[in-house]
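One chain is shown next in structure tokens, namely the form predicted alone.
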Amino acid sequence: MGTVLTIRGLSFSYDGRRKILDGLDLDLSAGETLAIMGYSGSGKTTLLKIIAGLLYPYQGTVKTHDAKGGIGYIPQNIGLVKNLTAVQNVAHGALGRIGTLPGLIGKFPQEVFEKAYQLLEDLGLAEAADRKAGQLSGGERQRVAVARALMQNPSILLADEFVSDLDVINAYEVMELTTKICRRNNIALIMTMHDTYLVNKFADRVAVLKDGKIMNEMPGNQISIKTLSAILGGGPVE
């Protein structure tokens, strides 16, 4: 497994004086399953937000190293299109690469429509293809929202706390079939989370995150809420 992901250095602030990220050094593994926790506030959703490129500038450097892939986000509101079905709204993850113009005229190429399908398949929700997003349980709209951003064909796909709205059983359905996606295509994949069960039985790392710096870093299946909790200091994670 070759790095897809090198960050160095990296630091970050909103107002010029308290650094939300600071001095952060990463790496990231084609295909690897990496967790990111920590407290509420500790920089977990501004990592990400700068690895997909929607937050600068900062100081230090983010590298991709796929020429091939992009990079996908899955943000904690999930954004989907209440009056489009869902495959529909998994056709826009395409725009990147075909322009905005079919999203627009609500035209798309008929293979993207056939990777939609797919992808909606390949996460148990083909049944629901033609249903309008706003008619679809949570659990369905998380699934479409996953498939949305595979379209995009990524070679790092971001998720933040994606499954965190989620009952139990749903959560782990998600859980399960994106993260057997994402090792079926190589693809490496970032989530923040609180849920320790999850990340144990998912992760194949975890990195811990305290005051803008990685305080920690294990294998997933060594997580719990005792060593989070001695890790962190004590208190809820969020």
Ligand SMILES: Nc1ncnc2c1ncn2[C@@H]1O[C@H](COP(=O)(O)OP(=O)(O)OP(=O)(O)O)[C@@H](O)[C@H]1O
Contents of the next structure:
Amino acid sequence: MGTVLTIRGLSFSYDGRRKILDGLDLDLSAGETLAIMGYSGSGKTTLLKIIAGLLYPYQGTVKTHDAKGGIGYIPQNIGLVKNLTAVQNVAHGALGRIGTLPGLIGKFPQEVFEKAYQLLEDLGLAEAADRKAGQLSGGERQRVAVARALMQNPSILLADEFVSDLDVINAYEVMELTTKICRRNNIALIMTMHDTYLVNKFADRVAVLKDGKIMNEMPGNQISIKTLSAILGGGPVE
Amino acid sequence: MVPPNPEVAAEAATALAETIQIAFVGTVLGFVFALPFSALAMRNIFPQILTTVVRAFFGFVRTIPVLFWAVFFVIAVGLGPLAGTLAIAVYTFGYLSKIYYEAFEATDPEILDAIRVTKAPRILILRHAIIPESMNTIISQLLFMFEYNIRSSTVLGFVGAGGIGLLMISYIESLQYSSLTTALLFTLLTVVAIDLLSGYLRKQFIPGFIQKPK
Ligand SMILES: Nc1ncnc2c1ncn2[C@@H]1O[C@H](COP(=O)(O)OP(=O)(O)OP(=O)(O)O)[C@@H](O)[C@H]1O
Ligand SMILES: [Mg+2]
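Same protein, different state: after the form predicted alone, show the form predicted in complex with the named molecule.
Time for the whole complex; same chain goes first.
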């Protein structure tokens, strides 16, 4: 398995004073599912945005290798166009490859819509495909955002707390579907999350972010609230 | 002034129709230019040098009242409805551009982030995300502008820019006050009708209004 992402000595600050990330190192293999955990405000979203190329300047290096399809990104609060239907939002994932002119006149290739419907079906959303995004439930919108990111055919998918607003059943389902699709298509997945149970169940590896660095890494099935608390220096947990 | 003079009804109606045309064509023209140009003022999409220049230009256009534009165009293209239409168009352009770029800039940044990573060209992000997301503002402000322009274009005739204002001035000058009353009544009815119509259209286009169950 080749490496798709190498991060070395990454430091970042929003205001030029307080360092949110401070000499962070991280590697990611093709097709791997990595969970990133850490306190709220520890810089998880910041890290994902930097990897996605949405935030700069930073110090250090962030290199992707052989990431042909680019990087897909599921923002923490989803970010769908409410006035458009689910399938139109999914088609947005193809905006980088359909060409400016066809895009301007709104002529998406047939392949794009076929794939968009297929992705929604794979994610259990066939019913809602033609409904406006603004009228979908939280869980349905979450799935649309996953489909939009997959529409891009990414080599790396970044998912920012993409199930934390869902009820446990929906969270489990979306997580299972997404990790399955990523494994099947050899997409490396980085997901930030808080739920140790889901990490145990679905992540190959977990990295804990603290003080701007990865403090600890371990196989996904070895994390518990107890170990997490010990790493983060929280109070004793029984 | 009372009673209104029914003999000038046809004359007043024709002039009023011209006023509505001036307002309608002017509003559409201003809108067609405002939509793409306002995008150039978005600080979260375009570099600051460009947005600053564009905003200064909008500010300049907006500072000048519509009546001054009417005088300017009467001098430039002569008396008549063309001058009025251009004045309304420029004024509409200045007003809508600002409203639109503010609505565009308020687009949820996470929508932009999720599409930016696809490497989509900026114009496609505008076309497929920013404009659809701002559609409610785009339509409701366009309707508002049309209502507003109906009112302001009645006045444009005072400076010779066509429509019912021109007729009103001539009635005033020749002391035909009951004819003036007819013209005013017609104008009032039109303004009310247009307000009702745009209120109806707003309900059709804009979700979030409570609609009566069918
Ligand atoms: N645009 C910004 N400007 C300035 N500071 C910011 C900005 N965005 C985030 N921060 C700060 O950077 C720190 C890290 O934020 P970030 O959103 O990366 O945390 P997080 O780990 O994703 O938290 P959460 O789990 O709550 O989502 C926080 O202290 C936050 O206040
Ligand atoms: Mg976050």
